[in-house]
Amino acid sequence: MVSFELSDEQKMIRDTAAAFAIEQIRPAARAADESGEIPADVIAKAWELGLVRGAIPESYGGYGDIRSAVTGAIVAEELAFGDLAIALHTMAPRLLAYPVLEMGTSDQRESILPRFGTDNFVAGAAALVEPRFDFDPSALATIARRDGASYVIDGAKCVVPLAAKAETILVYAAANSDAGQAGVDGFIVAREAPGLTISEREKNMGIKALETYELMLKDCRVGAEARLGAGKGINFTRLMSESRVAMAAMATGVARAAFEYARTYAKERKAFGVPIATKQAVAFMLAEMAIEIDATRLLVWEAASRLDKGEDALKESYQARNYAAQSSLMVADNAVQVLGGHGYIREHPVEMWLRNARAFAVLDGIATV
């Protein structure tokens, strides 16, 4: 019998999460959409959360927890739920992090985990999204080849979060074209390092407090040493499996936030003396909004469990992201019909959101549980 029963551990860190995303990120989020700026104070805030520096270890700074891909699809849920962009942002060192932790050599993670084991925010990133319409994790055209104790990389990435503030960018690339997933390999590359060129932020649709930039990276030569896991390969699957079980997560937050706006709005919104919400064609329009959240959750938490269970995971995280991408669209868009006219304009949030869940279906690689 498959059960998802959270423990007292999980309910505690979910309501904790749940608070500071009513708390200190709702209130943030749409000037911050308007300004393309996070405040300084709610990143700080979320860092004291221990978002990332929790499951690092002990030795390193951090508190030495168990990571658990169901406690981290709980908090990504809760955290997008108060906003997306600033859900991102303030997990995005994960994104250089655990990679390191789960598959880097023992000096790679002395190298790079005492960064985030301190008090103050640090900013990590990863470059894996490439700029063409065909982009294939599995088949990625940014090209590593090992030039005697080096390699040198050359290719392109977008939508990289933070870039311009990391100090360090772990960067997938190819190492064997003809390999597939099993081809691709991670990299740990210096902000300065020669052959990188870091972009002008990129202007999103929506996510747009977000600091997103494209990268070229041009003969771009790292030593040997910089190789994640340094020769030994990394399990690339798992770590796309985790971060989209991350991103539909995300998903499911930004989805309910639209339907629980929506749905309070319908209970206050009256026409003709009785509340929108009586109406068949607004009640059944939040009924399936309420389902389809409720479903993209569990597939969530299905994956999620597997990677737990050290199980792979593609499957159900590749079923789940793709589902998450379109069920919080739809949501979202939904959210915007209940309100009218009311939908459409920047008084209610719920326009921010429907441009926000229209990222899942184009983004990969930018967050992590």
Given for the second form:
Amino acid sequence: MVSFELSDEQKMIRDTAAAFAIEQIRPAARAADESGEIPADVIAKAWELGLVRGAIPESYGGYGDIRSAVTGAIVAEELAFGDLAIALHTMAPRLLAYPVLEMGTSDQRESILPRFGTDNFVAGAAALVEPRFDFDPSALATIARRDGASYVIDGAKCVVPLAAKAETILVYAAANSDAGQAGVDGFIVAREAPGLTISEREKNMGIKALETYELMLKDCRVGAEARLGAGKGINFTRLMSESRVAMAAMATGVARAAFEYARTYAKERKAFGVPIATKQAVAFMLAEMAIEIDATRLLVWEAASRLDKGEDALKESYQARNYAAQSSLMVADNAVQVLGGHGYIREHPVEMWLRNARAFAVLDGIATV
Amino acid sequence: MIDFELEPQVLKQVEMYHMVAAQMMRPISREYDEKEHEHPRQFWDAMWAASQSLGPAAREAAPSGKDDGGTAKLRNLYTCLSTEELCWGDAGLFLSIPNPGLGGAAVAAAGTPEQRERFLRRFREGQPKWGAMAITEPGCGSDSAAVTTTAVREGDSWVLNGTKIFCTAGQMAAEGSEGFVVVWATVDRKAGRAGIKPFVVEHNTSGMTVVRVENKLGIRASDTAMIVLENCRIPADHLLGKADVKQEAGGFKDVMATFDATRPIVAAMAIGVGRAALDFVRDFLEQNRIPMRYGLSPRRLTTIERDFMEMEVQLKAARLLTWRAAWMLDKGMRNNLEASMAKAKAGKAVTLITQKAVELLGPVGYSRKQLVEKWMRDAKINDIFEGTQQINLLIIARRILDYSSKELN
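Now that you have shown the form predicted alone, what about the form predicted in complex with its partner chain?
Entire complex below, previous chain first.
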């Protein structure tokens, strides 16, 4: 039966995430963007929310919560409403933990999951995006070649979060460059593995508080046991769908942050003796922003709800993600426009949200639900 | 719990409406577009007969949001589903179907139980009938509070004077059947919108004349009437609600409440037209072996893929907003903001989708041999009637900014 209502549990989780975003994340956002550093106490407090540990089985020290993509999308939106870079940082360990949890062998679960079942934040990361304009998740240029009892990985990755801190990185590579998505594998690679080089920290337009790195893989040899899911491999389409839902949900959060800020400003700022929000030219911009935010969220929920039912959500998550990339940019741009010259000044956060929103044009596989 | 899945029995109903659209509407779609003002009698009779065999809830289909014993749990949502299917068939023919229409919706929203029974009973028996609503005037459209048609009490009667335009199904309601027109008129101009009241004017009442049926860009199968009221005398108890201008009940607020219920339906109409165009383009691309590569980086898609995917997701976004607005009404929640969001989004999205369809199909799209050009013409009305794009943005803006109509106008 069609319903647009969150469950009581989801409402509670949303409220908790929203309170955290407003009280802890947002106040730290601007300074973190300027300095590139996220305060350790914010990361520690976020960890206490159980964002990563929650889904880890109790036997590995987690809480054994049932994962839901809809609930995950709701949380991702709220945290990104606080700040996208901080939200991505706090959830980055999922990039390793969740695929292992969902598709790993028991040995792989045994070796990886316990480290996320503790009281302290532990970095984890995945490497998907490649530094070329025509990067496509379904046609990776990073190749894993079978060589006897091991795999040899060659290629380059970028926008890998927390790579310098993560003990282990999940590296996506094509087993056969002609095979498309079905041929994509994940390899659990130690940061210290020979042949793996981590670059200097990247400098990007936005999400500056999130440390990201380029990875060079040259004759990087890993054992056969490093292949996620061993002989069975992974369902890469599903992992991409989970990633796209997360990206789209976070885009919704960024857009809502920009919208709400612009709305407040427009009611306070006077021109010609009246608040600018009383002028249709401004009011209509805000109305269109509101429509697009709601539309984006519903597309996200629809894709997430399919994932929760175990259905294929390739098309739905792809639609939601692409829509969200456009709509969040439009909303953030409108927000800067509503503030006019003030929107361009770094004293206000809207310019940061515009830079952050543009990230969704390049981000893939950097968050998951 | 968030859920977008329709139950099997609902899908079966949708399938039934789709068959009506495909088998009864599409074959005559072009004919009644070309022969504007002619009457698709056979289609009307069949639709009327079908409505007579359904239950009372379906028959009155008065989208009031009130629970009048309807069996469907999500009646407004289901109305949106059937509307989408029928407008996939033909939006003009859909609007021409004999039913209580917006006039019936006004009776259901503003009338007493006795009035509802008295005026709506006719739709359960006899020959095909139409209900219509007359609110727009030559000098007022979106500013519907500026109505100048007057209603003056004389003994046991009200006497109406004024001119109404853009009255959907007005001709069939006023003269072509035993229907009625709900005319909005002011009983006290000084009272502003509180003085505007709805009056039921029975068919063929002396003093009510259809002076013109408009020639339009699209939805040509639907009649759009200009109605003149000249000393049109109606019984006192044809005023819906109360005459008291201090009390808003039965007054202007109720027209607006009607809009909250009808806007999702108009959005669903738009979506039906948009889907017709989208389906046509999809089939065309498939026949020409042009694949849609979902999952590919947008940077690697062809322009045709990008355009088509954009049309597809815009339509879906509009549908989700529409479902939400209808669902809220079904749950008894205030949906004023969400109904306007759905209407604004759907009206614009579908206008652009159908225009893009003509562009993508080139000469095939522009040719009157196919229906795509017609859908582009039909689609445009959805961005205009039941509140233009701009009026809906105004409503949304007021709601999100917490401004009154005085503060933001």
